[in-house]
Each structure stands twice: as structure tokens, then as C-alpha cells.
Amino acid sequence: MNRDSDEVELERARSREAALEVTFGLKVKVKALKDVDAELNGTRLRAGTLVEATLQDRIVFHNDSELDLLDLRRRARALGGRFQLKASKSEYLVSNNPSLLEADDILLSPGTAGDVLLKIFCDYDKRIGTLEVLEADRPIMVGETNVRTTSPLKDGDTIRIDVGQFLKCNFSERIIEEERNIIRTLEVSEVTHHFSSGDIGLEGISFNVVRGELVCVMGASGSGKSTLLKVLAGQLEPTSGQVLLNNQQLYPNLDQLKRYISYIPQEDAFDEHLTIGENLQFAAAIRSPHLSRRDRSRRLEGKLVELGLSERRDAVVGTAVKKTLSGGERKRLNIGLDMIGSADVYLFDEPTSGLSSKDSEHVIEIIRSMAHNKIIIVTIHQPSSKLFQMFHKAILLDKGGRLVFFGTPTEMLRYFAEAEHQHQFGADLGACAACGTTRPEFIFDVLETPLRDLSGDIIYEENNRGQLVPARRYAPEFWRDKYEAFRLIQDVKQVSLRKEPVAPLPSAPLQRKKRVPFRWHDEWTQLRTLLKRAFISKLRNRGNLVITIGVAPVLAFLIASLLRYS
């Protein structure tokens, strides 16, 4: 801990500089390794003190700055784990499913869907080992070698579990370290975008999202929600400002970084003439051609259960006019097509539009289940109270793409309740006793408070479309400036986690002199899948089938009749 700069640095192992040891389990245990001028649940953190807490608690430091334990856990998950091997134990099971493990085995941090079960045999004297793959729905590699059954291990070898997830074997020190080469942070810095017409889409947007957070983007129509998502997806380069993934600029490195981002628009991406199971099966084959049919089938079964569509797997999706699935089922299927992939950042554009409140909750619950190990940003017009509280953070945009709040849902509700109380009654900020108890719709009521004349009647003005709309009491610039002042105060109070050095993401082999080997199996699997999907879809489309089979003979008959006597 840096007392002068109020920064906290995370380490996977205890060192001489370590001040606190935090263990996350059913309870959060915080042990003070040395005297720290801070409190947790009213207990001073002196050397040797052990305090039990929950994820909702915060460590309060000497200058009233705070450290959120929930945020600390998200950062710790991204670092991976460090496992000390015991001299008395030579066999270890490795899995991301705790129910498959016993005491002292190696539990991986959450990764993509599907279980992995490995066994590592250790020979500490010879500093070697053996890897056995017991269960995996993805390729397990040691170096450049794909392991299907067993593989020898030597000191310093790296086992690739998944994209960006590795185990480094250090038999001489009896340590196995889990390394995560993944997208840990998404940072937006002073992003502004002007359209060719001269209209402002976004103006000076800045915020930071870490791995494990589910963030919603709220705002009225035309406030720049979809524009922001397209900028983050690499589809719309901003006029100024930067989008950073792991401190790397997105647009100068777009070819390298775009594979880590998945953008899911409002439009459906599935084939209407295929069943639910077929749509997901073909999506898995196209996105993961390296997997065997058995592994893809297992991933498909798990995804159907996760989406709540296992009982409808044989139902044909149907057209927008002739529907066989409900709106919620169609949305869940559309989400599932991209969930089969292995992106680190998911961007959902209005996934709940046109759905009932119950279907909306089900869709957000599915998206939330992905958020434990991803960065997920969702645009939503105006959520219900229950839906709003399901998000970890919320971004509020006003007209002209201006950022007027970024924080937790509870903080946003409290902020606007206090602001409304201050403007109505002239009380100081924070004087509202009932702040934080209002519904989310209240936020927009405060944001768009109408301007009234002396008699109390609403004053109307003409917008750029020639329509009469209520004039606003406070302009978007007012709310933006107010939030900037509020954020400066909060930054002083909040303890910042020092940015740990992030390993560079694996770059595409564009500058290698030797030719990249052509993956015939993967390319052939994708081509065969596309042809099969197109053939089945056209075969089930009766109108297309009639035209394809009947048009040629009819034309031939007509032409023959006309040219018969020529």
C-alpha cells in the first residue's frame, strides 16, 4: 500500500511489502500482516488482526477513502491463482468445477462454459511431470502440442487451458501458477464523435470497466447509446479520444483486438428455417471448428440448458410473421449464438426491446451469468426497478451524447434523489433522508424536469423536427458539469487499485517471414457447415423450393413455345 498516493497494489503471493491478506470464499477474510491505518466493520486493522466480512463491505482508510471488497475480488480473479504443491502429494486434479475436486487440488478461475478436468503427476526430484486429460470440451495444449490423452511435462512448461488461460509448471519450486492473458480492462477516454451531418453523437465520454462487471447504458432516444456501442465494437472510429483494451488503443490495433469483442445488434442473426438446436450447432461449428463433434455436442447441450431452451431444441424458429417461438425465446437464441464463442467483451444493443418484464428479466439473468469472467455492456432504454438492480454499474447519457452519471445503480438513484431535493428545496447535497429509495423512472423525471412559467404551466419549444416539446429546466450541459464536479469529489474519497502490468495480448502472426500453416481441417469444417446450413434452409423454404425447381421448366416451355415455328 502506498500511503502517499492512496494506491493499493495486488499480488498473488505474500511478499515483504504485503500489508493485508484477503481470502475470498463463503466469507471474506481479511488478515492484517502489519499495522494498517484503516478499519473494517469497525475493527482497526493492526498486525495479526483477522476480520470476517462480506463482499458488500468496504475497508475505510485514515483519510476516509474506501476500498470496495467486491471490486477487489473482480480484480483478483483477473490475476489468476498461485498454487503451492505439497511434498507429500504427487497427483493433483485440475478443474474449473469445484465439485470434481478434492482437498488441495487446483481450482481454476472461471473461464468459458464447459468443464475441464485434468490430472498432473509430479516428480519433484527429477523436476518433471505428466499431464493427463480426463475431460475437456476444448483443445488442451502443452507448448505447441495438442494433448488428447497424456503428455510429458518439464520444468517451466506452459499448459494452455483456454484462450488467454494458462498454467505454468514450476516443479523446482513446487508451484503451479495460473496466468490470464485476457482483456481485463476497458477504458474510454474523452471519446467524441461527430457525424458527417455535423450532429454530435458523443461528447467527451470517459469511464472505465473491469472484468467481471455487467454495465447498462441508459438514455433517451438519440442520446448516443447505439453510437457508443459501435465505437466500442470497432465499427465506428471516434472523431477524438481513445478506447483502450488492457491499455492498448483499439483502433490502431483493430485487427489484433477485434477478435476479443463480440457485438450483438438488435436484429436477429439466426436462420428462420432451422430449429433451435440446428442454429446453435452450426454456430458452434463455425466459431469453434477445432473442436471435435463430440465436444461441440457437449457444449451445445450445456448451452441449451443455460438458455432454458432444451425442451424446444427441435422447434423451428419461424419467421417474424409466422412465429413458433415467443419473443423471449427468440432473444435468448440470438444471445446464445454469440455466447458459444470465446470473446472477452460482449456488447448487447437493446436485448430486451419488445419483451415483457418477465422475459426481460430472464434475458438479463442469462447475460448476467456470463459476467463473472467477461466485460459486458448492455444498452437499455428504461429498465424496471428489479432489472436496474441486476447491473453492477450504470452509464447515463443525455442529449448530445453527454455523460451525466457513471456508477452503481444505488449510487445513481441516490445522486438524482439528492439533486432533486436540492433543486426543489434548496437543501445541501446529501440532506435528503429518503434518497436511494426511488424507482429508476424517477431519474428521467429529474433529468428532464420541464421549465414552467410563473403560473406553473409548462413552457413548450420547437425541436429540430418542428415538433413542440416541453422545454427543459436544466440543459444537458448542466447535468454533465454537475456530474464532473461530483466525480472529482468521489475520486478523492475512493482508494485506487494500482494498475498491475498487463501482459501483451497475443498478436496475429502478420510479420513472420515463414508462411503461416493453412488449417485445412478448420477451413473445411467451416465451409462444409455453411454449405449444409444453406442447403437445409433452402430445402425447408417452400417458396424458394418451388421457384428453384419450377421456374426453369416453365421458362423453357415458354421459350420453346415462342420459338417453335421460327
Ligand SMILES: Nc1ncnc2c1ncn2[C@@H]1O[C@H](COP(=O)(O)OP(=O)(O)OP(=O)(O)O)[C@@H](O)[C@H]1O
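Residue numbers count along the first chain shown, from 1. Keep in mind it's a predicted model, so treat the numbers as computed, not measured. Note that the rigid core is defined as the largest set of C-alphas that superpose within 1.5 Å between two forms. First, how it differs from the form predicted together with this ligand.
- Taking the rigid core as fixed, one finds a CA shift for residue 132 of 2 Å or more between these two forms.
- For residue 216, the Cα coordinates differ by under 2 angstroms between these two forms after the core has been superposed.
- In the core-superposed comparison between these two forms, the C-alpha atom of residue 252 has shifted by less than 2 angstroms.
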Given for the second form:
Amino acid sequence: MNRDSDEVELERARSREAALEVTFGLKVKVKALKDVDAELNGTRLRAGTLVEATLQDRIVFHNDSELDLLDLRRRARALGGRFQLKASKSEYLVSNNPSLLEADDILLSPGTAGDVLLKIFCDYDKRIGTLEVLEADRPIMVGETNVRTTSPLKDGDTIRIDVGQFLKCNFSERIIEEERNIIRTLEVSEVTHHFSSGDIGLEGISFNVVRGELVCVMGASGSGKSTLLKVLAGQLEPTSGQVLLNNQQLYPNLDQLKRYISYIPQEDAFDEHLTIGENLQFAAAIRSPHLSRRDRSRRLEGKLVELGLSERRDAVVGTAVKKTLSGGERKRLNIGLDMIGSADVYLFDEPTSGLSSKDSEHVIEIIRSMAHNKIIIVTIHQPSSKLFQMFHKAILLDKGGRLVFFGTPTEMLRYFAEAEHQHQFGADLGACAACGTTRPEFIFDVLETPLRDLSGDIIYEENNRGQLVPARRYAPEFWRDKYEAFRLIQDVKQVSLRKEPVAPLPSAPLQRKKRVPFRWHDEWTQLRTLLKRAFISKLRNRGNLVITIGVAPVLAFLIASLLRYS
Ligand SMILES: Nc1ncnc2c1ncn2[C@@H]1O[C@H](COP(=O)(O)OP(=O)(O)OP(=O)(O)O)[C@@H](O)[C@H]1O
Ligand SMILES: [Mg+2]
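Can you swap the form predicted alone for the form predicted together with this ligand?
Starting with the chain above, the whole complex follows.
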């Protein structure tokens, strides 16, 4: 807990600015890390003082302001908890009811509704555990499985307690983390972007994504996929329309909201002269400077295993030409650099481009494993059918940044099969050859159906670069209008099915807008890391080293010879 002159700021991890360390269990332990001008239960909080209190107690500051411990716990719980498991204790009860727990058990956030009582058995050596559901009035899930009685657990497994509330098991580090995500919805409303050159990047795009959804953005090259991702990432303000997170507009609140978004661009972000381990280590220090060195190295170990790179941790990355890593390993490292931080919304631009189908599946599998309570949007030029089915929803863009479909992969295939049937036979879909298709290529075949002359030959036209390309039977505007009509019909159907209007979801609390204090320690960690990374990288780059060292004597020799003989 940090206290500056007018406000109390909470952090999950201890930092150098921290003034008090507050541990919430059945009792509240308050430890002063520095001298604080305050009292708790009549004891002055001098550096090193430890006071045990209850949730009803208050810290009274000498300027007469007070800090309610119950209120403090509520605020701390909104950040999620981190429970360090003891080597001597292998059974933990988990509940939101403190009267059912003993000291050191896991007390869930107060926001947890109903009754939950779980038991977790831990085997730290084998890095596994068992979950036993003793009492729960809602489904408790491990991964995709609903657990009624018991379920085995392994490192990295997540136990879903409620919507947006998870326990992440890490037996090797003896940690169970409670995750509570803040961002629940991403809404894109009528977003249009015109570049300064006059080119249209996006045109009137609208869709909604909720927490837990993994969404694919597909479309031909130049259809605006990367532009859409930059708009969502807060990097390119749209000409008109809105991007909303939890019903709050992104661009007017960018300072406050951008910390929840992680954007992973198409280009590789790693340093080619460093090893995989060093790249991830530096990324962790830059993205999470507030974590202690030990916490960062723990996170690094976990991430290396998750990315399937632990055996290659000491391999130098190497250039794209002089390869020491496979294409899949390079991509996994690239996405890992950002996953080592923690955000609620992840935007990946073409994470599978140039990879074999097996490597692509591995990359999407890694991304999917973290999608359980996040919003994840991935652009893929044209996914394979297996990849396509791994997504919950898909967005299809056509030339000029037009949205021509948004829905589940199955809905999209069905929509285009129907469109194809209508065009061919002028009738609604009955049974047809393409209806059972799972190939996303089929969607592009329909979208880009070529225009043919009377003899059946394809008609070619010149594009804006002067190349001859097959003319399309249906322009992007046709597909956009068709989709808007389809969506309208869907909306009307849904409204007529509803008996009474559905109340909108209450938006999750976002942190109050406040002055962000300047953190010397974090800034210094980041600067030191960047300097160290640049230094090691320059030292390992032989060509660069030879030039740097050799250039001065060669120049001196040339100038000296010039002066001597002139
Ligand atoms: N800064 C810019 N100024 C003008 N036009 C741009 C700019 N950036 C992109 N464009 C154009 O906008 C269109 C969409 O570009 P974008 O990069 O979003 O396409 P994409 O779908 O990501 O393509 P790819 O699959 O090749 O990555 C393209 O026609 C591109 O030439
Ligand atoms: Mg792109």
C-alpha cells in the first residue's frame, strides 16, 4: 500500500514506495514498512511495527483521515489475490465464507455470490493437485470441464469460480492466484477510418465481444485487418465512431484504459542477438518493473514452459536469414514477450503468418489457453479449417474495410453456403453440396466469385496498381449491404422472441481516474534493463563490434596519412 499526500494507492506486489504491507486472512495483519504518521488500535505505525487487527478496525492518520480495513479489503480484492502455499500444508479449503476456513486457507473476494466451499490437495513435487467440490451453487469448471465431485489439477490449470473470477494453480511455485478481470465487454460502434491520403481504412464497422471470447479477424490482404487492430489498440483514432470498453469510450479515456490492452504487432519485437530466456527476462522487467526479481524469474519459468520453449531457453534467436530457431519458435517467442505482462484485452496481428499448419495450431492453442477470462482478437489472412473452428467468433472484412460478416465460424459458413445457393438457384437453401463444408476457403470462393462472360470465361479488370485481376461478380458494397440486411432480420427476430426487455449488464467498476504517480524505481528498472539489453546485443553482434572498434583506428590512420603526405 502506497500513501502519498492525498490518496491511498494499492498494489498487489511490494514496491520500494510501499508504506504498509496488509495481509488479509481471518485476521488482518498490518506491517509498517516505513514510518507512517498513523495509528491502528492505539499503536503507532513505525517502520517494522506489526499490528493484528480485525476487519472492523480503522487506521487513523494524524491529519484525522481514516482508512477502513473492510473497505481496504474490498478494494484489494478487486485486484485479485495471490496466495502463497506452504510447503508444510498440502490441503487448502477455498471459500467466500470466513467461518468455514482456518488460518492460511484461501478466502475468496467478497464479491463472490452464494456459497462456495472447495478443497485443493497439492502435490508440490509432482506439480499436480486435486480439486474437490464440497459445496457450490453454480458450476465449478476446470478448463472446459464441469466438476461435480473431484477433478485432477496440473500446473497452469484454472478453476472457474464465477464469471470473470478464476483461481490459477501454480504448484511448482506453490502459488494460487485469484484473477478478477476488469474488462468485460468490447464494443465497436460505427467505426470509420479515412487515412490522410484519402484512402478508406475502415467503413462503418460495428460488433461486440465479451470476456472469454477468442475472435478471429479474417480478410484478403489490404482489407483493413491491421487497421482495425490499431484502432482497437488505441494507436489510431478513428475518423468517426466509437470503441467502448465496459461502456466507456476508449479514446477520451486512453490514459486510464490503455493499460488493459496489449497489442502484438506483426513484426517481431525480439532482439536477435539475445537468447530466448534473455529476451523474455528483459520483456518481463520492462513490462512489469514493479515485480521483484524473484517474482519475475518465477513468471519467466512458467512462461517458458507454457510456450514450449524451456529446452531452447539458451538458444540465441538469430536473424530471419541465419536461422537458429524454427519459424514456430520465433512466433511463440514474439507472442510470449507480451503475454509475460498482464492485460485484459489482447490483440494479435497475424501471429501465424508464414507458419506450417502444425505450428499455427500450436500458436493458436497457446493463445486460446489464456482466453478463459480475456478478450482476445487475432487477425489471420485465411485460416485453415481446423484453425477456424478454434475460434468462438469470426469477423470477415472485405476490400475498403467493410464488415461483411460477424458471428460464429459455423454461422459464417452457413451464411455463405446460403448466399451461394441463392445466387446459383435463386432459391433459399435446401440440401446442397456446400452446406456441410468446414473449409473457410469456401467463404473466400463465394466472396470473390469471379465475373464470367457468356461463354463462361473469367473477365479480367485492371486494379489501381495497373495489374490485371479477375473482376468480381459481387462488389464489397453488395456483401456489406447483404450482411446489414441479415443483421437487421436477426435483430428483429431476437426482439420478437424476448418477452420483456433485457436489462443491460452493469458495467464492471473501472478504477477512478487519478493522477498517475511517477515511479522512480520502475522507471529506473526499465531504463537499466533497456541499457543492459542494448549493451549485450551490441556486444554479441560481431559485425557491429568489429566496425565500432575498428572504425576509429582506420579513420585515424587515413587522416594521419592524408596530413602526412599533403
Ligand atoms: N498509413 C496509411 N496511409 C494510407 N493508406 C494506408 C495506410 N495504412 C494502410 N493503408 C491502406 O489501408 C488498407 C488496409 O491496410 P491494412 O494494413 O489494415 O490491411 P490488412 O488487411 O492488414 O492487410 P495484410 O493482410 O496485407 O496485412 C490497405 O489498402 C493499405 O494500403
Ligand atoms: Mg495486416
